[in-house]
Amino acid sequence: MKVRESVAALRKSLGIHHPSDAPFAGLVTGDRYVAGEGDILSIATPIDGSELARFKTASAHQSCEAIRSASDSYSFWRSIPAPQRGELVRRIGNIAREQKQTLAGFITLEVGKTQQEALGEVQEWIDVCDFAVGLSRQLHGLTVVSERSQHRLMEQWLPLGPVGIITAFNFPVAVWAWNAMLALICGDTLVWKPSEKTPLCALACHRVVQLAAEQLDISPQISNLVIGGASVGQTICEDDRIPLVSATGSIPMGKKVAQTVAARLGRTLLELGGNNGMVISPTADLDLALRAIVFAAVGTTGQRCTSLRRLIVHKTILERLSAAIAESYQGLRIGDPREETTIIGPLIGEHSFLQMQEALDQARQQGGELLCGGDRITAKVPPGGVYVEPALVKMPAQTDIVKQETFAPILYVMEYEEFAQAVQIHNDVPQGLSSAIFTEDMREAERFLSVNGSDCGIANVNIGTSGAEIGGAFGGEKETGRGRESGTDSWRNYMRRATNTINYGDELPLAQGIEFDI
């Protein structure tokens, strides 16, 4: 099936009614679709570069309409008991289950993910829904012993307000779901600015929320979608009706978001760049490590924030492991992600390929040795797409290029002699998202997880850097942003805490024993 025909079939299966020759609306407030006042945005598939759809993007002024819609519906939504809010999310999850293949199809066409990875991303949305539904009956506070007689001191968590969500292209469904599903059960409404590369995925996700809201006769304006450029994101960040902005993307983008929101004393939840490292000990199970290395380094064509980019290997096994990785790379099936046998799909676009080549040039200038890969593939792949061989580069430790994140399948290999040196090399980058060690030495494993070990938000033992489960809070440290999304107590990001003191006696004692008689 041709790309345009695939898009039409996917739209039809979700009930998105739209003339095939007209641009999609750039502003969606609930079930109201409004043509944008901005430029025409043409969406191309990375599979072969052909056009998927066109959007009439929203203006900064129209972003305010979405914010107003979310603000107006917030007073209604926050008053609904949390378990009933959970019922909406349960139905969203059920629809996502029913439409899993369709939703995955949108991801494959817009991002170029393989079928397995696209299905996995939709499953992550479904899992987050299950997680959020359970949390909707567990938004607990604390009761604290009061120093004053016949007083009760307690904390409770209350809805925060409209939440702004800004997402990147590489996980157009899952990262939105981490934020949106938890925000909804917490009593917040949504204003979403997706990546300009993946507006069809956003439209499909919004449609699922819309369908679930219709089943429960709930105002669909609790969810609002704005498709546009940087001015749209800037408007969301500047508007004081948005108490929290959750943004996923590059470190430069995150710094701008942080500065803008902080200027009005708002909150941010930032998931920014990763430059993830893995230590391979001389005691490591190399067969196990090899599988983890290859998946983490080449999955999503190296376009994950958790992709493995730095491999720190003990000098006694470096040559053997490097040869095994290079051999494994030779057998990887690279091509059309719609084919079931494909393991690696295309880069998102030409710009990514140019960045990859620039990084490889810098690596060579800084003493690196290209062991394999790095070339563009043109045979047996769809014409018009950007397909590349994953690159493996042996590098001296602590060069400038290995401290930078390149969103492409480049794996830098470095050697170490002592464990403390491996940790030092690992931590000597500005990012701090995900990390891993492969070792059979219990003491090394525990040290890697200790205060003197990995400085990342995620630290794994005998497992790769990517593929996080939704039950654990996801996020990083340093320039990665110090945000936490999804599991455990991340729901608190989307609520405000109130401390309450209740006097059920006849006296009015003051804290700290202060006496004040009138």
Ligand code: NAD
Given for the second form:
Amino acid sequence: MKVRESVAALRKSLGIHHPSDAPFAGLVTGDRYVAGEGDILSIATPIDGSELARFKTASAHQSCEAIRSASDSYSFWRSIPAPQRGELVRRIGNIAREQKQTLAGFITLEVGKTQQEALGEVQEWIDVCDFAVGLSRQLHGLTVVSERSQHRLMEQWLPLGPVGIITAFNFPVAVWAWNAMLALICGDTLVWKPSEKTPLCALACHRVVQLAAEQLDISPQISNLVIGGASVGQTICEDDRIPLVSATGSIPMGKKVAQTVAARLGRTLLELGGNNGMVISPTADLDLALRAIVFAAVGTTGQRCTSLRRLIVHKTILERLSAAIAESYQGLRIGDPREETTIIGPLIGEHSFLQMQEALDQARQQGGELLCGGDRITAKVPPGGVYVEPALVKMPAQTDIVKQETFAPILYVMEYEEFAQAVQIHNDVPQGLSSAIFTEDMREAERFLSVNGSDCGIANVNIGTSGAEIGGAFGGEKETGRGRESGTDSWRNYMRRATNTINYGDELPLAQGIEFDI
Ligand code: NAD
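Now show the form predicted in complex with this ligand, given that the preceding structure was the form predicted on its own.
The next block holds the full complex; its first chain is the one shown before.
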């Protein structure tokens, strides 16, 4: 099936009615589709570069319409008891379950993910729905003893307001879902600006929310979608009706978002670039490590925030392990992600290939030795797509290039002699998202997780850097932005905390024993 026909079939299965040759709306406020006043945005599939759809993007003025819609529906939504808000999310999860294949189809077409990875991403949405439904009965606060007689202190968590969600291209469904499903049960309404590379996935996700809202006769205005680029994102960041902007993307984007939102003393939740490292100790189970390395380094064609980019290997096993990785790379099936046997799809676009080549050039100039890969593949892949061999590069430690995130499948291998040196090399980058160690030595494992070990938000033992479960709080330190999303207590980001003191006596004692007689 040609890509345009696939899009039409996918749209039909979700009931997105639209003339096939007209551009899609740039703005969806609830169930109202509004033609954008901005530029035409042409969406091409990375599979073969052909056009999937056109959108007429929203103008800055129109973004304000979406914000108004979220703002107007907030007082209604926050007044619904949380377990009933959870019922909406349960329905969303059920529809996502029924439509799993269709939704995964959108991801494969728009991002080029393999079928397994696209299905996995939709499953992440379903999982986070289940988690959020349970949480909707658990939004708990503390009770605190008072220093005053017949007094009680407590903390309540209350809805925050309309939440702005800005998302990256590489997880067009899951990253939105982490934020949106939790924000919905917390009583917040939504304004979503997806990546300008993935508006079709966004339209599909938004449609699922609409369908669930229809089932419960809830105003769909609680969810709003704006299609556009950085300027639309900035409008959301500037608007003081939005108390929280959750932004996922590159570090330069996060710095701009942080400054704009901070200028009006709003809150941000930032999930930015990673530069993830793995330490391989001489005691490591190398068979296990090899599988974890290859999945983390080449999965999603090296376009995950948690992709493995730096391998820090004990000098006694470096050669053996590098040879095993290079051999394993030879057998990888790279090609059309719609084929079931493919395990590496295309890069998102030409610019990613150029960035990859530039990084490889710099690596060579900084003393690196290309061990394998790095070339473009043109045989037996759809013409028009950007397919590459994953690159493995042996690097001296502490070079500049290994400190930057290149969003492509390049794995830098560095050697160490002492464990403390491995940790030092590992932490010597500006980013702090995910990390791992492979070791059979219990002391090393514990040290890696300790205060003197990895400085990342995620630190794993005998498992790779990517592929997190939704139950854990996800996020990084340093320039990765210090956000935490998805599991454990991340829900608190989407609520405001009120401390209440209740006096059930008939005296009015003051705190700290202050006397104030009138
Ligand atoms: P990007 O920074 O180019 O774009 C991300 C989003 O930000 C897009 O929606 C874009 O339109 C918007 N944007 C850009 N400039 C903006 C501005 N000035 N104001 C407001 N919005 C703006 O990122 P990308 O290429 O889509 O995604 C890849 C990057 O995202 C990588 O760095 C990756 O590591 C990171 N990422 C991080 C996580 C995480 O959880 N830490 C998850 C996924 C992706």
